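Just the one chain here, laid out as structure tokens, in the form predicted in complex with its partner chain.
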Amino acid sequence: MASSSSARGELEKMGIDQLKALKEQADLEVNLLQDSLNNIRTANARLESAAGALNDLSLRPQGKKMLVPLTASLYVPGTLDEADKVLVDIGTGYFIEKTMEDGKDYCQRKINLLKSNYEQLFEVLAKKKSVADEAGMVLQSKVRQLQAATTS
């Protein structure tokens, strides 16, 4: 662990206000950080629940009678029309329309790629983390020895 005893050596050369600031700053990035990971975590939520939606809907088959949700609380009574074809939203106002087979693949490649930037997010973030608790490790000692040099 050369690097983080290198950087501890650092760390300790600085003074009280710098290092708060270090501390501050590596503080509200890792804020940030965790809000990405929730955002990327509730989009996959999403689209797993859009996967599942759509394998259910690639077991009824076309013509069967359903109520279709017109608005949040209405609905009408119809039938399923074109049971292979879905329409997926692919972001600013996009829409695409694919096979029922393209549109799960679809959503099965979008999850992917999201854990996939979960995961390297993660890195990241623990890696910032461990700077900013070394940072308050550091400070938290550097006040001891001052309160400790102004009482004696």
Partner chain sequence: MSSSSPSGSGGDLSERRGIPAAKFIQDVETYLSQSSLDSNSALAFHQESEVFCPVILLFRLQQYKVVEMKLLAQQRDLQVYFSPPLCRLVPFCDEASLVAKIPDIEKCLEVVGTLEARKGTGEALLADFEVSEGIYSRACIEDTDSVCLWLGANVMLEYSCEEATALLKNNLENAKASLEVLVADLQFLRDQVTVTQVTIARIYNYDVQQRRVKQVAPTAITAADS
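Write the structure block of the form predicted on its own for the protein whose form predicted in complex with its partner chain appears above.
Single chain only below; no partners, no other molecules.
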């Protein structure tokens, strides 16, 4: 609580232009962090979907006929040949052949990493929002004081 009041004291010492610049910068950073959080959520959803698909695939018998996705809307008929080996996309168009268990483990590790990153970014976002809100309140207070002084 003491650091919050000292931060407010520092903000009180700033001029209106400095406060506007600080608020704009903090708002910009908040927006960038929110975009990053949305990207992490999207990546996490994809990985959870992939982990679910791996689990579903591991339960299917060899020789099972199925539709294989080539794109999001194009599927071709295929037959499951080896359910114990999968190709894992490790990024930028590179794939690694792994066993089914290693593929599931890879997805779970990535999901845990994304959750950890999400939590850390969320804490940073909360602090930046607090700075932006505090700067906004001090700025409004100074603008009201200036208006009151000019109308008097």
